[in-house]
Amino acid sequence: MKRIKTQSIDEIQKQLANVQQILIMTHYNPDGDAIGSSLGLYHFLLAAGYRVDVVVPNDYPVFLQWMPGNDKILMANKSPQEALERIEQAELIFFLDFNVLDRLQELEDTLREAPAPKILIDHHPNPEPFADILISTTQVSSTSELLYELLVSMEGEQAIDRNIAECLYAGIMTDTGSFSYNSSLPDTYYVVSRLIEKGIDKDRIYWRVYDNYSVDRMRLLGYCLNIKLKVLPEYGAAYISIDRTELERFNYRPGDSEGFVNYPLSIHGVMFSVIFIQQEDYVKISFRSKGDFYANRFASKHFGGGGHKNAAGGYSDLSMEETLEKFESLLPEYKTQLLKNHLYHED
C-alpha cells in the first residue's frame, strides 16, 4: 500500500516544521468522510503540539456530531467573523475531501486568496490546481483512508490513537455506504483492520450513524418511497424529488435525506437512481449508479457537478418541474448504456 509519493510526504513535513497555527477546511454540506477525516487530522496535529482549528462552511447532520473533537468545529455560517479570523491566522491550511474551491461556497474567494501554504488531500477525480501540495488519488475508498496512509507514512502506526481511529473509520464506513460501494480494493479492508486493532467499537459507530435518526426523518423516507418515487423501467432509472413545502412538512434538518438516493437501486432493473432536493435558490441533485454507468460523467455534462463513477452530485438553477423535465428528456440518450448495463448484471 503505497499511494502517496515520498516527495509529497517530505514536503508536508517541511511545512509542518515551520508553523504552529494550522487550519483544517472541508466542503459545504459536510458528510461523514469530510468530518471524519477533518477530526482525524485534528487529533493527529493536536497531539503533535500544534494549534489547530477546524472550520466547516455550514451545518452537518446530528448523527455525525458524536465524533471526538466535534465540539471544536467552527461552523462559518453561524460564526462568520470568527471563521474569517481563523483563516487569517492560519500559517498552513489543509483542505480535505473536495477537489474544487467552489465547494467552499461563500468562503471560496477568501481561501483562494489566503497567503498560507495550502495542502489538498482528496479522492475525487480532476482536482483543481489551487494547492501547493496535492495528495489526490481515486484509488481509495475515501479521504479518510488516504489520510490514514499519510499519517502512518509520517509517524508510524503509533501515531493512530483511538480517537483518530474512530474518526477515520466513520469516514470510511459512510463514504462506502457501509462497504457496499467504493470498497472493492483490498487496501481498504487492511486499513479498516488496523483501525479496529486500535480498540474502536465498530458496531457502536454504525449505531451512532445509521440507527440514530429522528422520527421525522423516517416519516420523510416513507413518504418519498410511497409518494415521490418515480420508476422509469424503460430506461433502468428511478428518481425521487422533494420540494421546499415537503421539507418543511417533515421538519427537515441537514442530513435527513442522507442515503435516500440509494433505495431505488434495490429495485429490480434500476441501474441509475437520482434524488432532487429543492433548496432556496437551486435544486440539489445526487446521482447513484451500478456497474459501468458513469454517474459522474452524467452529472458533469448536464448538471454542473461531478464525483465518482457510481456516486456523484450536481445542481440545477431551473425550477423543480423544469429540472425533472430536463432529466427525463436526457434519458433516451443513455437508454442503450443503462439497459446494456442491466443485462450484464443479470448474467
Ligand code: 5GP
Contents of the next structure:
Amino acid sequence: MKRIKTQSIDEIQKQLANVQQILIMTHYNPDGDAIGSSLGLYHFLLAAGYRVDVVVPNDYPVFLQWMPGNDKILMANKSPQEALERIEQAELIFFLDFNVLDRLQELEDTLREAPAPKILIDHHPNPEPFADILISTTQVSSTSELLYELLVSMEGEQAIDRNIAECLYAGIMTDTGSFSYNSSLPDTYYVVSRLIEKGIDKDRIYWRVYDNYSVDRMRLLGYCLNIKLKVLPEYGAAYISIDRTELERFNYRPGDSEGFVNYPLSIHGVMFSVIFIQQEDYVKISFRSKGDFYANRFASKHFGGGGHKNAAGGYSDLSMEETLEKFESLLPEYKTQLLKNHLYHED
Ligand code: 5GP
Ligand code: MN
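The structure above corresponds to the form predicted on its own; please provide the structure of the form predicted together with the named molecule.
Okay, now the whole complex, with that chain kicking things off.
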C-alpha cells in the first residue's frame, strides 16, 4: 500500500506545522464517502490539537447523519454567513471527495479565491489543478480509503481511533455499494481489516445506512420499479424518471431516491442505467454502468456532469419530457459501445 508520494506527505506535514485553524470542505449533495472522509479527518486533526471546521454546501440524507461528529458539520445553505466566516478564518483548507470546484456550487468562487493553501484528497479521474497539494488516484475504492493511508503515513496506526475508523468504514462501504463495485483491489480489504481491528461494528454501520429508510421511500421505490421503469433492451439500457408531483405524493425527503439507479442494473442484459429526478429548476441525473461503458464521459459530454467510469452524475435544464427525449435520441450513437461490452449477452 503505497499510493501517496512521500513528497506529498512531507508537504502536508509542513503545512500542518504552520497553522491552527483548518477547514474541511466536501461536495454538494454529500454522500457517505464525503461525510465519512470529512469526519474521519476532523477527528484526526482535532486529536492533534487543531481547531477544525467542517462545511458542506447543502443537506445530506438522514441515513448519513449518525457518524461521530455529525453535529459539528455546518451546512452552508442553512448558515451562509457562518460558512463564509469559517472559510475566511481558515489557514489551511482540505478538499475531500471531488475533483472539480464547480461541485461546491454557490461556494465555488469563494473557495477558488480563498487565500489559504489548498489540499485535495480524492479518487476521481482528471482533477482540476486548483490545489497546492494534490493526493489523487483512481486506484482506491474511495476517498476514505485513501485518507486512511495518508493518516497512517503521517502518524502511524495508533492515530486511528474508533471514531475515525467508523467514519472511514462508512465511506468505503457506501462508495462500493457495500463491496459490490469499485472494490476489486486487495488494498481495500487490507484497510477494512485494519478498521475492523479498531473495534467498529460493521453490521451496525450497515443497518444505520441501508436499513434506515422510511415507509414512503420504500413505496416510492416500488412505484418507480413498477410504473416508471423503462427498459430499452436493444441498447442494454434502462431508466427511471420522477417528477415533482410524484415526489410530493411520496413525501420525498433528501436521499430517498439514493440507490434507485442501481436496481435496473440487476436486470439481465442491462448495463447502463439512468435516473432522472425533477428538482425545482433542473433535472438531476445519475448514471450507472457495468464494465467498460464510460458513464462519466457520457455525463460530461451531454449533461454537464462527470464522475467515475461506472458511476456519474449530471443535470439538464430542459423539461423532463425533453430531457428523456434527448437521452433516448443519444442511445443509437452508443449502441455499439453498449452492446460490445455486454456482460450477459455472451451466454
Ligand atoms: P450520484 O449519481 O450518486 O449523484 O453521483 C455519482 C458520482 O457522479 C459521484 O460520486 C460524483 O463523482 C459524480 N457526480 C455526480 N453529479 C455530478 C456533477 O454534477 N458533476 C460532476 N463532475 N460529477 C458528478
Ligand atoms: Mn467518493
